[in-house]
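Take a look at this single chain in structure tokens; it is the form predicted on its own.
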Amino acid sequence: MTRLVPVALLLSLPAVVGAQADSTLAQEGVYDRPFIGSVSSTSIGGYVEGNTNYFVEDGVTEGFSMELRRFNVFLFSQVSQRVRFLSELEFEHGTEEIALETALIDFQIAPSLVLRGGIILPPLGYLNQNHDSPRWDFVERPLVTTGIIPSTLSEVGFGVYGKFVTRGLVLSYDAYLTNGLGDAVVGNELGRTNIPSGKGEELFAEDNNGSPAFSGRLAARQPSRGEIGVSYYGGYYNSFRVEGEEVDRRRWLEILALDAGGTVGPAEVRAEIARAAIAIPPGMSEIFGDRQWGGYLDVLVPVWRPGLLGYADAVVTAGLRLERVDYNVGTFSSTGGDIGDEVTAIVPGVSLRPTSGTVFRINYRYHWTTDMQGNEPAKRAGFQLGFATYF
């Protein structure tokens, strides 16, 4: 089944590319919103997500436990004709984490050039701009949206955006330059190499290198097919310049991602695949990896509008993700035998769609974990009901 899993993501994404989707670019994600209004006002919004969770592995269970995962709250303002600002506070697991997701101006000056500056979510991979949970119709995100890609990654900075209409297509472009990730990518209480930790509060305030990492992506959407999108994030991580002198070699990261969606028939289908490439200290390769990848395959098949309550667009969906991540590719040097490291994921599950606004999920989750030494896969199962609602 693990050898499956990569297969089916790579021979989705020629069906996915060709396949039917809604009109909306994923560029415009952080708008398109209920809750923002007409020109010349200032809104308020948000979304609530919360869920339970119940666990086996290899036998053992810590039992049922429920958590309000989410709490986030939006503010729009249309501060002219041309001018609008947008921010998201988030309030995650209660008030254990609060933090000012998204801080943004942007400044209009065609539809094909758009100036952007503030805390911006840069466009790597799909999610990371359309993130919000009541779009998605699983519990938990990607493991590959959120173990290589670090989703949801906010960062300081500014860049342009846009996009143009050409003989039935729509092209979209965005180009960044951020304060970029930290020295924890490799230095962090995980042991190993881990591109979320890069993150920190203090990269909000200053750059710990001086130089800027650089986001882009570039998509085609036709509205009758779908849209497909390919995006680069890259700059140096470590804290090689301290007071103007550099103290360290300098070392690169990035990442690479395709991700296309659309409709193949009654189906909607979404795919994903990222490569990450790291540079190691010297001494710290093989157990800290240099090469990651990851990618999941997403399909939703609605199965039944009960015209619920009087609400006349309430559909029932039937779904299932296949996914893998591997945080370490390579070989060890000593034995020629593969590194472990990775994940394998199925989820199956039913969603209930009220309105399109608000979701009610129950996922059943079963991962195959494989250690770095490769032994035998430790089996992780369970169920997940969870809602998420935008108000």
Second form
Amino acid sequence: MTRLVPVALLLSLPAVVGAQADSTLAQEGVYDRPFIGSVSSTSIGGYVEGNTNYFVEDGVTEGFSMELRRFNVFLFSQVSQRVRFLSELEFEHGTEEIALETALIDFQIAPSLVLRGGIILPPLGYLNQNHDSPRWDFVERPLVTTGIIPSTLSEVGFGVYGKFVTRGLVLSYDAYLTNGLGDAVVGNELGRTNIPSGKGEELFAEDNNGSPAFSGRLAARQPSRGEIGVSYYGGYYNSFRVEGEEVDRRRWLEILALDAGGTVGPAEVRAEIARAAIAIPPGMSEIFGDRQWGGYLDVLVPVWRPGLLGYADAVVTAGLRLERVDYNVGTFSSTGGDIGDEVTAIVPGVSLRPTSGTVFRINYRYHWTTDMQGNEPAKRAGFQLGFATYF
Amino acid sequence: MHRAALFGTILLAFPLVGCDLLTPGAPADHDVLAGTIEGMTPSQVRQHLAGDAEFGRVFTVADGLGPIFVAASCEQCHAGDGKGHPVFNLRRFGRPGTSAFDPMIEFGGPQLQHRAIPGYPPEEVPVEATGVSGFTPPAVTGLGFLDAVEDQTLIDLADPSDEDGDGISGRLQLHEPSELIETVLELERRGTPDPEARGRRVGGRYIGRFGKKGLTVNLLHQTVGAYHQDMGVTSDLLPEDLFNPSAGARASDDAPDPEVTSAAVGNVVFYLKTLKAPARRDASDPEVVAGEALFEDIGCTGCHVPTLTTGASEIEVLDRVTFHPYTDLLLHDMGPGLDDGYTEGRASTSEWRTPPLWGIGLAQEFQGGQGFFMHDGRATSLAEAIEVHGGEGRAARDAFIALSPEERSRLIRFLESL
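Now that we've seen the form predicted on its own, could you pull up the form predicted together with its partner chain?
And the full complex, kicking off with our chain again.
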């Protein structure tokens, strides 16, 4: 009987991953992967993603280029009745970047209370816990999820999560303490406030300031309509303490995100919006922004079910993404003019899914990048053909 | 099945067919300042592009940015190689000394670095300073032409005693010899076809030609100075880091010095030398042509000399070339309205080096859509810029004000065409 419990637990997980608008809780993203549903105790799986790019910026192009963007390997184990383990090893751009993106252990006391520890994915917005490329019908991740929410954000920490079912609604919560981000949020290679630069391998070994960051998310899901969530991440990011001595002011960073996804008529819709506030050293103000925001809206409409090559459930989907990020909200004290540093993009695309875990996609992308001074935006446009599949 | 094949074919063919139709085209050459001088060899273009990459390089704390600085890259101040935004204005300060102007070195002068890496205190202008001046970053396009003008040309243009009686004098900025100046001039002489034509001494001093008051003698001098003073980045020629005296003498950053290689500096200098001259727009428009005549008639060309010629240069495209920068690279007294009480070298506090006017019609394209003119960006239109001229520029200013509205409009049209 005891042996059957893991199997029963696994069967309770979604066996088949869906398209971009999933039918499961965002919270369960890390277990909403097809390889998990096919085993009884330990399994290996992953996904691979590649694409080709052709872009032109203000008449200048580097020509075509191709990349194997990600090759990620998952390892899952149902360790015991209430303990399960999941890891994700990522090879990005071939072997240019190799990272242990996830290595977590869950101990389930009840569905409403699960303890989690290890290298986790802080529950900030929707994408961070649901970043697998085969889920998405666009080649690129939304800008707000890479430039402001620093997905994929994985940090060492621990916390709890759970869900309740009440009156047809599934309510979920997540709360974690992690090492947080590091000093390079400012003074980085981009010359502007860049939250993703605050990620660092050294933070997997030790917090840079001994003060953990908090992340949490509350969400409500109505199975027939979709899910809405609000999430928060906050913590000190700078090394204000060295050898026990305070050597700088404590600088707080926080991100508030709102995400929603579901079905509207024939369309699958997903949107996220995030706002960040960053305490900036007084000597870096204005050129390093203390406020940022961004958001995107994806609309996907299945337009054709061709039954290709024996794939009875193959579907062709037309999509449109609108997105905008502002990396430096505010005005110049010297002139009163708006500070720029903004990107606006429109991305129409078409995808083909022979099965739900494999996607071929073609995107046309046009985006406008305004520099900090607010000069005429640089215009960049091009095409991307890509594929991604779970294995 | 046929429908599927057709669909797939159309889908895959779409990017190939649509590449040119759906991608942004290049702006017209005369609408941008970036770009190489026409006729450069492939190897020169390669070095120009290497310099371009260095010009755009953002220095991080680990790279050696700061510890005090104004900007983190060359390009932040000179976006698109154009005139900079006031947010990157340099502030320089000092006070009158007993025998010469005191740049207040002991207070961190003469240049303020009001930004600092995390955990390090930025500088503030000391209360003891009596003169503070803002310097808006200039456009960097066409600098190679100005750099290649022979010293003798500037000596010939100078008229310190106004012997021609036109009310405009024009003095050479001259600097006492220093190890840095002599080194940058010696490095420049190497490989130059006519080494004697550059770095000449006048009364035992060297001619300054770049900077608002002619502080630097050539582009190498200007470049290592900007790395050091604007970004806090050390080089072989200026190997000691900046520090804020209030943080403790020589308390600096942790990056090993020099923080930029001599090769990178060399590439940036080459990049600056080989940026094209700004192209004119609507030069043959009758209104513009009429405005150009008015520009000369009212005496603007007394300082803003339209045409200069380069000397012998090892870079063929700069070798003995006639060009139109609208400057004489000399110091002129601009009157009390433009006297900030600050100066450099032997210039008086009201003297400024004539800025080149080429490219000024595109200035606002690189300043966030709003023009900021004069040395500190105090004027927000070309007409306002003319109207704040004084001293040697006063006669021309008065003549401009006396023009009819139509004539003023033509003159402005001409400036906008530069």
